[in-house]
Each structure stands twice: as C-alpha cells, then as structure tokens.
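Okay, so here's just one chain, in structure tokens, the form predicted on its own.
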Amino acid sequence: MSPGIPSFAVVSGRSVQRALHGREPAVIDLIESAYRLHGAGSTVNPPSYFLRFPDQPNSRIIALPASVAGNVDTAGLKWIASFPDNVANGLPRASAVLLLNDRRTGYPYACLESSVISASRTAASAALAALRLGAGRAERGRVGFIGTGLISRYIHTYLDAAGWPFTRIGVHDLAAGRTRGFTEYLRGRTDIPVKAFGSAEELIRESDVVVFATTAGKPHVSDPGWFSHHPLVLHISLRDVSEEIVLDSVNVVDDVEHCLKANTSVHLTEQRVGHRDFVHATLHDVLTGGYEVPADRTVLFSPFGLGVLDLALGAFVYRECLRAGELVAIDGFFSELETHGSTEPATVG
C-alpha cells in the first residue's frame, strides 16, 4: 500500500473462491513460505482470543491477530465463529472474516469472507505436513477422515492436487447421514475405492494416514493399541485423542506456545505430566532439516493454525482480486482524514 488517503475494498466469497480455484500447489508453496517467515521470527503471532457464550458452551469467535513481513508485508485480524448446532439449522458450522491493515499507517484496507481461505490455509497445511512428515516412510496410501465437513472436503482437494498416492479412502463421521453425504461426495470426484466405516477404531487400523477434522471439545480415541501400525496422523481438530496417544506418539507442532493451550490434546497432556518433553519438533523444525522424523512411530501433527498463514493468503488474495478487478471499493469509508494543517508528530505533555 502507498501512502495517502487509505481506500477500503470488500471481497466477497465468491471472489475469493475464483481467485483459488485451481491453485492448490501455488497455495501450499506459500503457506510453506509463510511458515519459513514465521520459524525465521519475520513475523508477529500473539495468541488467539476465544469470545465464549454462557448460554452457549459449544460455541466460540476466536480473534487471531497478527503481522508478517517479508513479500506478505501485512498485518491484521482474523475473525472466526464456531457454532455447530448452526449444522442442525442448515447452515454451515463455521464463518469468517479476515481484515487486512497497511503495516505503515495501520490502515485497514480490505475485509474479505475468510471461511474458504480459512479452509484453504488449514487444508494446505495439512498437505504440506503429510508431505514433509510421510517423506520417505511406508506407503501412506490408505486415508482415512474423521469428520465430514467442509475441513476434511478441503484436505482431500488438497492432498489429491499435491498427488498423494491414495490407494482408498476411508470416512468415518458420528452423524451416519453425514458419512453417507461425504463417502458419495468422494465417490462423484475420484475412481479411487471409497469406503464408509461404522466406527473410528475400525477406520483407524485400516488406515496409513488418519485426518481429525471434528468439533470435538474433549479427547474420544483413548486407546493406543488403535495405532499399533503407526500411521502419520494430522490432528487438524486438536481435541481428539487422549493423553496416552499423545505420549506413545512423535509429536510435531506448528508453534507449541500456541499448541499447547485451550486443552488441545497436547496441552491436556502437559497439564498432566507437567512438562513438554513429548513435543518432538515443529513442523519449521521439519522443513528446514533439524528434525527427522522416524518411521517406526505413530506421528501426531497437532496444528494450532496461525493467523499468519490467514494472512499470507489473504495478502494473495487480496492482490489476485486487485489484478482482476473483483475488488469492491468502499468510497469514503474513512471519514475525519484533516489533520487541521500540521504534518508534525504530536508531543506528549
């Protein structure tokens, strides 16, 4: 952004949709990048700020500010609900915004709809870990979902475009009509065999690579023996398995001062032994060669999701919409501009 009077653009879902559609390998290169600015400290991530609602537990608006620098050269806000009992009223579970400000006047200068970056970021995530973490083990090609909602639509889009080598897919929900709808989703897009399973035990150990992409607010897979095979698990949903998962797992984070917060799973688990040796590596550990990952243990990939992958991708889209002309600008959005003839800094006192 240059200097001068700030504009102020909307950019609609549908724009946003447009500006992505197509582009799964460009997207996980720049989450990857975005990752790199963040392990090399180009970046400003505090913590995430949850609204709950008394009268509604299972319910939140998470605030996730945050400033990248580097080619993003962005700061500002993603502003994201959780309301599954919406999923009852037909309406889907999760919506989203994401603000962008000028980093040199502090200006925002753009609202987007953020679900689909927020799905898009979170999926492309979950791709690049599976890419980097299954680098070089036994063949990952049986993949299972837990959850079946627009989270797991994503990563299967995701993992299918990085050309993950799936040989079956499994899915496996508590709602059976939801399985139905998910397992004939996948069917429509793919000739790989696509198979529904009654239980997550069963999907599990029949599976090389289990997603948790649910709404879970506490741990419901407890038993370890589940993982015996040792398959690469991305634990999008971070609320799902129990502590002596975590503990019998390698254990890779995408920031752990974030991870190991709001009783994710790995967060229950410090609280329970009071320390975070468990925590093998970060997934910057991982690219950037200063953590190798065994083949002979389940690895558990626990992604808090940083609001500087919302905002590198939202920068993307941002410019992608700029170039397009799919930006609606809001004439005079800012309003008390004069600053009554003085260009000198105020003074204090």
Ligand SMILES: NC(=O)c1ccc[n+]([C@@H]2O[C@H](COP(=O)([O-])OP(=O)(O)OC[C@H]3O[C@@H](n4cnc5c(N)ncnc54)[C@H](O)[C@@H]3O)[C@@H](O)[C@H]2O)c1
Contents of the next structure:
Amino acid sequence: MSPGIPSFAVVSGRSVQRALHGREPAVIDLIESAYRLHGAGSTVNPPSYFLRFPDQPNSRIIALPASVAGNVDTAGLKWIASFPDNVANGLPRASAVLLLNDRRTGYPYACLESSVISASRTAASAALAALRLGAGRAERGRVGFIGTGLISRYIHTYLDAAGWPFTRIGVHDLAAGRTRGFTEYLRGRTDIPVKAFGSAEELIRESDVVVFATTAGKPHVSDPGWFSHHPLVLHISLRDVSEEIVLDSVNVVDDVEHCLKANTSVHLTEQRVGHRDFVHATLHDVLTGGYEVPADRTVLFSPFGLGVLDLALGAFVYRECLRAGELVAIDGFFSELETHGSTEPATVG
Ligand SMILES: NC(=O)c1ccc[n+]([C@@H]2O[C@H](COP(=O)([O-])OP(=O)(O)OC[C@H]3O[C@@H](n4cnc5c(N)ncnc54)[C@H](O)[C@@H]3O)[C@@H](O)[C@H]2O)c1
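Okay, that was the form predicted on its own. Show me the form predicted together with the ligand next.
Below is the entire complex, every chain and molecule, led by the chain shown above.
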C-alpha cells in the first residue's frame, strides 16, 4: 500500500465468492503455506476470545486477532458469530467480518464479508489434512459426513476439487430434513452413490474418512469399537468424540496451545489424564516430514481454526478484488489526519 492518506475498502460476500470460485486447489496451496509460516514462527496468533451470552448459552461471537509476516504481510481480526438457532429461521448459523490492517502503520485497510472466507479456509485445511494424513493408506473412498451444514458442503467441494477418490458418500444429521437436503444436493452434483444413514454408528462403521461438522457442544460418540477399522477422522467441530476415542487414536492438531482449550474433545482428554502426551503431532510436523502417520491406527485431526489462515486467504481475496476492480473504497473513511508540526526532538536554546 502506498503511504499518504490511508484507504479503506469494503468487500462484499459476492465479490469474495467471485474471487474464490474455481480456485480450490490454489486455496489449498495457500493454506498450506500459511501453516508453514505459522510453524516457522512467522505469525502471531494469540488465543481466540469468546464472547458468550448468559441468556443464549448456545450462541457466541469469537474474536481471532492475528498477524502474518512473509508474503502475506498483514495483521487483522476475524470477528465470527455462531447462532445455531438461526438455522430454524432459514438463516445460516455463522456470520463474520474480517478486518485487514497494514503492518507498517497499523491502519485497517479493508473489511471483508468473511463467512465464505472462513468456510473456504476450513474446507481447504480439511482437504489438505486429508491429502497428507490419508495418503499412502488403504482404500479411502467411502467418505461420511456427520452434520450436513455449510462446512460439510464446502469440505465436499474442496475434497472433490483436490481429486479425492470418492467411491461412496455417506450422510447423517440429527435433523432428517438436513440429511435429505444434503443428500439431494450431492446427488445433483455427482454420479458417486450417496447414502443417507439413520445413525452415526452405521455411518462411521461404513466410512474410511469420517467428517464431523456438527454443532454438538459435548461428545455424543463414545464407543472406540465403532472406529475399529481405523478411519481418518476430520474432527472439524472438535467436540463430538469422547476421551476414550481420543486416547485410542493418533492425534494431529493445528496448534497444541489453541486446540487444548474451550472444552474440545482433546481438551477434555487433557483434563481427564492430566497430560498432553496423547497429542502426537501438529499438521506442520506432518507437512515438513517430522511425523509419519502410522497406517494401523485411527487418525483424528482436530483443527482449532487459526486466525492466520483467515488473514492469508483474506489478503489473497483483497488482492484479487483489487486486480478485478471490485473493491468498494469508502471515501473519507479516515478523516482526522492532521498532525501538528514535526517530530524532531526539542533543542534547548
Ligand atoms: N475447526 C474449525 O476451524 C471450524 C471452522 C468453521 C466451523 N467449524 C465448526 O463446524 C461446525 C459446523 O458448522 P456449519 O456452519 O456447517 O453449521 P450448521 O449449523 O450449518 O450445520 C451443523 C449441522 O450439524 C447438525 N448436528 C448437530 N448436532 C449433531 C449431532 N450430534 N449429530 C449429527 N448432526 C448434528 C445440525 O442439525 C446441523 O445440520 C460448527 O460446530 C462450527 O463451529 C469449525
């Protein structure tokens, strides 16, 4: 950005979708490089801050501040609301904005609609993990989705774009209407057989890759026996499986400090056993060859979701919109820019 009067632009969800459409493989690469920057210490990613409401215990708004150096070179804040009751009223659960700040001046320079950025970075991270944790393993074609909202839809799109060898897609949701809706959505897009399951147990037992993307607040799957065929589990919603299943699995997380918080399943496990030895690796360890996933264990990937991923993708979307002439600059957004005199030290005369 050029020095002078700082500019400020707003980027709509429609522009974000246009910038990302058809770019899934490039987004997966971009998310991989953000993980590598994070693992190499080129990011600042403090703990997320949860705003909760005593009169609406299932709702929350989370602040994720972050800074990324390297070729992203941006600081910022993701502010994402989760109101699960929205869904019954025909509105998506999550809504979000992302503020991008210039790292030289601190000035914010853009506000982007961010539910699409968040869903895309989550799905890209899940696809990346599947590619790196599932590679070289036996047949991985039967993929099952538990919880069939926006995140499962995006994960299917990203796995498909990454060339995942689907042989059958399984679908299960507590709400029968949502199971039906996602089944119909998938059948309209693929020739691969799509099977609706009446129970999580059946789906898990018949899947090589299990995706949890529910809104469960505490574990609802507790029998390690359901995983005896050792699937790869993408535990995106973080609170679905019991401590017994965590302890029976190889655990890969995105960031140990972040993930062992907020009563995630791995956090509950730490509270139960009093240590963290059951966490085998971070995704960065796997990406850089520092950890090889064993073929004969269930692999549980639990990504807390790092603000640095949103920043990396948000900065990419900003640059794409700038290139396409789609930024809506807000004239006079910063209006009090007068300073008095120079900053030379005073001389005693
Ligand atoms: N880890 C991350 O980085 C990350 C990022 C984004 C979203 N998420 C999480 O992903 C989850 C899904 O998000 P979404 O936007 O798709 O939500 P959504 O509300 O659109 O869909 C969630 C679905 O889960 C179903 N569900 C709830 N409990 C269930 C259960 N016990 N068994 C089966 N189905 C159940 C609901 O009926 C609903 O259809 C949320 O928990 C969200 O917090 C995680």
